[in-house]
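To begin, one chain is listed below as structure tokens, in the form predicted on its own.
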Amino acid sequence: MGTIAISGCATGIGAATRKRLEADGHRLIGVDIKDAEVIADLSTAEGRARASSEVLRHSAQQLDGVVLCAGLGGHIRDNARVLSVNYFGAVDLLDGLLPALRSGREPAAVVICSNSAQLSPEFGSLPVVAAMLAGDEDEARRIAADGLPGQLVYMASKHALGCAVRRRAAAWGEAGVRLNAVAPGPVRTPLLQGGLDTPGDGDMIRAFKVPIGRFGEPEEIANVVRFLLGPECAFVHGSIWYADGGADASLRPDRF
């Protein structure tokens, strides 16, 4: 059994994934703003640096897995914070923990993205996405806070995150560490409930068609994460796995 660091472990998909991996006998090092081994605010550079250093201390510089689940929904109406947590809170931890993963046994990392990351072909041309991918957090936060709709910022942050995973495939493969992402659809979590309870956002979420006719459960996403971390997926690297009840396929049948 291995040592796995997991962000966003206190609720939702992160909590379900932690429970599933612990049931397999793994040792989990949780990162969250509460109820975790490492308490850190991933919306700030200082918080992310603390998270990385504390995980490295708890793990004695050796990790077999990393799962990054921490994220905020666009309904919270703090665009800059959403962007910082969803994108920089993930990529900074990824890069900060890579040396420890290189020392692990059959190491792998999984990032929670979103099936909304590809809803529009225009996401790639957005200035806020360009700023994120350039690593310019100040500029990305400025653009996000300057009148962009909250849900657009959420989707843009997840689009950039998916790109960041794909762009790291070559370097991480050479380092001997597999890296993949899961793109869930609507899953019954506090994040989804927050959106459902927000006027306007809730109507949009309810109108989103899921072909199998229901929202997902956190445990269903946890099972995909577990699979991607395991030896059965030894040749899977740099991929984005959709776990969304067929929603992406119904919207983009000819783009995959």
Contents of the next structure:
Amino acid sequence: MGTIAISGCATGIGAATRKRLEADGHRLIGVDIKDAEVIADLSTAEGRARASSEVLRHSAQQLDGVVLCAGLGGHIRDNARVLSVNYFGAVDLLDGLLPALRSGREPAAVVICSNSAQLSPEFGSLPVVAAMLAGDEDEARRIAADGLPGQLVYMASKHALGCAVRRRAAAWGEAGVRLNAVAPGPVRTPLLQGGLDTPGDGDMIRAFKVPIGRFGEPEEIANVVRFLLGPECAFVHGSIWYADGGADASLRPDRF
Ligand code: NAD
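Output the form predicted in complex with ligand NAD next; the form predicted on its own has already been displayed.
Next comes the full complex, this chain leading.
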């Protein structure tokens, strides 16, 4: 049994993952804007710094796992905030908590990305993605707030996040800490419901084809996170696991 920090644990995928891991006997340290051991706003650098230092305090600087679920949907009409939470709210915690993971037992981290992160081959050349990957939050927020569609900002933030996970594989492997991501398709959570209830965004989400014919449940993503954290996955590192009912495979069958 270990000590695991989890962001975005108040609702949806994070809440289901917390429940699943607690049922396995782990001790969870939650970080969220509400209903968590560590209350922090991950949209700001100060909030993220406080979240890291509070988690380190609660864990006595030793973590066996980190799960980063906090995120905002593209229907939220504050592009800069969506970008900051989805990208910087994950990478700053990853980097801030790595020293504590290095002291853990069979340590591993899992980040919740999205299958939308690869919906367009153009994402990799977007200036907003370059700014995120360069760590330039002010510039990334400026570009995102300057008329980009909200759903594009969401997908760009998840594209950059997937790159950030893969770019850390070499250093984290050497540090002895495994790092992977899950790329869910549509999952029935408050975030998805918010999108479905938003004019325009809702029609787009409803038109999204999922080969197995339904949306996912938060518990189904929690099971993948649990698997990736565990000893069965000791050789899995730097990977992005699609849990999307086959949507990515049907959209880009020959790219993997
Ligand atoms: P959700 O809205 O139920 O959960 C998001 C959590 O993040 C909540 O607990 C919320 O309080 C927290 N959060 C939001 N803003 C925050 C902030 N500023 N600081 C701290 N915490 C904050 O949504 P979900 O669907 O469970 O989303 C979890 C993750 O899964 C997100 O990263 C999301 O992008 C990703 N995802 C979801 C879907 C889906 O269809 N639901 C699909 C792909 C990826």
